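A single chain comes next, written as structure tokens; it is the form predicted on its own.
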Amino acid sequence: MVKFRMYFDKDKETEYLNAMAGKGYAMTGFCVGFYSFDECWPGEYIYQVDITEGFFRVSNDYREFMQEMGVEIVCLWGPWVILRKKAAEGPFQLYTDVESSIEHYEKIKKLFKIAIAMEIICLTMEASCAVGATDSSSIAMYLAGCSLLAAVIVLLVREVCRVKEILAELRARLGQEDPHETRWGNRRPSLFLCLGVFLNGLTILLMPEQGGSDLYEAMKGVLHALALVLMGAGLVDTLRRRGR
């Protein structure tokens, strides 16, 4: 069985994999959002998602340590590694103390920040191409690319803010102050903002229909207006709240 899911939150991904295992479906592979499952006894496995120092690889020490713990490396995807253990062998938790949890989420935050930097570089390149383009169709394509990349950046920033909230909670358990706290707080961008920017990019991709029917143009206008409303609402929602 194959199911499609897209997760930025590794904790929610872990919950999903364990929920599927509880229903009798063991995750066996992953590729670009597509999860492969084989049948198993309900609750036979416990899954965890970890982050490694490498990219599509783990060290020999990491493999040996997991083997000693009775943990199977199911698959690698980028810096993420999906692990599982037989539920009959006892609880499976990767980070049992606050300090190691803080270190773990600091790695995740760093990963998302690198991804944001890469997306910003791509966005800058798309914008440069749009400035240099001469025909309207090319300009529209580049602007759509900019909007879609911006939507991804907003999603990644949301995840950085979410991880900061987790880190602040963990540090509070140790009686530590959050070094990233500012007077602006940890404002997580609204999901409305992300949806609006994404819809704006899709609207730009809707090239003028041959003949330019009134119905087509009206539908495109409605979608564009909806995108603007979502972006406006998202900006207001983002500015009026601290992280949730």
The other form holds:
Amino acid sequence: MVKFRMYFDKDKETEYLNAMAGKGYAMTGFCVGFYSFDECWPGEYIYQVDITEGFFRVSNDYREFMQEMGVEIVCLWGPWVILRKKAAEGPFQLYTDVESSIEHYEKIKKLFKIAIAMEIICLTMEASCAVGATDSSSIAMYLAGCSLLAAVIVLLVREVCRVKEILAELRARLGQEDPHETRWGNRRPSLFLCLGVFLNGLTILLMPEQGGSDLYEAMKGVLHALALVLMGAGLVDTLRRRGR
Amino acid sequence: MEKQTPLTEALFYILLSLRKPNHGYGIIQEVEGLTDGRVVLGPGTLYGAIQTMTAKGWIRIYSEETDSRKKKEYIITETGRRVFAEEKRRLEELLRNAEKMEEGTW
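Could I see the form predicted together with its partner chain next, after the form predicted on its own?
Below is the entire complex, every chain and molecule, led by the chain shown above.
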């Protein structure tokens, strides 16, 4: 069985994999959003998602260590590692104290920040292409690209805020409150903003060369208006939260 | 030198269980035993702690057999013992001072 899912939040992903294992589907592989499952006894495995220093690889040390712990490395994807352990061998939680959880989420935060930096580089390249292009259809293509990249950047910034909120909560448990990291949950950019920018990109992408039918033009107009409204609402929502 | 103490509970108990050679799973079991099941180290926590403490030179690999059935064992180093002793002094001070609480009751 293959299912498509997009997760930015590794805790939600872990929940999903464990819910599936509970129903008798053990995840066995992953590729760009497609999760493949084999049948298993309901609740046979407990899944966990870890992050490593490597990219599509883990050190021999890590591999041997997990093997000794009775933990199976199911698959590697980028810096992520999907692990599982037989539920019969007892509970399976990767990070069991506040200090190591903080280290774990710090690594995740760094990863998202690197991703944002890379997306910004791509966005700058697309934008400079748009400026350099001469015919309207390629300008539209580049602008659509910019919009879609901007939507991804907003999503990633939301993730950084979410992780910062988790970190602030963990630090508070140690009594080390960082004034810069409190209330990050309120400060994350609105999902409306992301949807609006994404829809805006789609609308530009749908732009016909010339002379589409009236109905098509009207539909496009409605979509674009919706995109603008969403972006506006998103901006207002974001600023309002930040102002609180 | 960077201040090494207070140690986290995990580091404290891992150092303690490495006073004699021990492997990963053995550390988890020993710590669980020492604390009556209160501290159960997760694999991620233990792996990170071993990596950090090896890098700092508090523990070192004791034996590594090429035979894959034999597990990698670690042991505390002299530096590790110094850090542990410093932490012990700090904890003793805490306990000594904690006794003073009794003086306030009659």
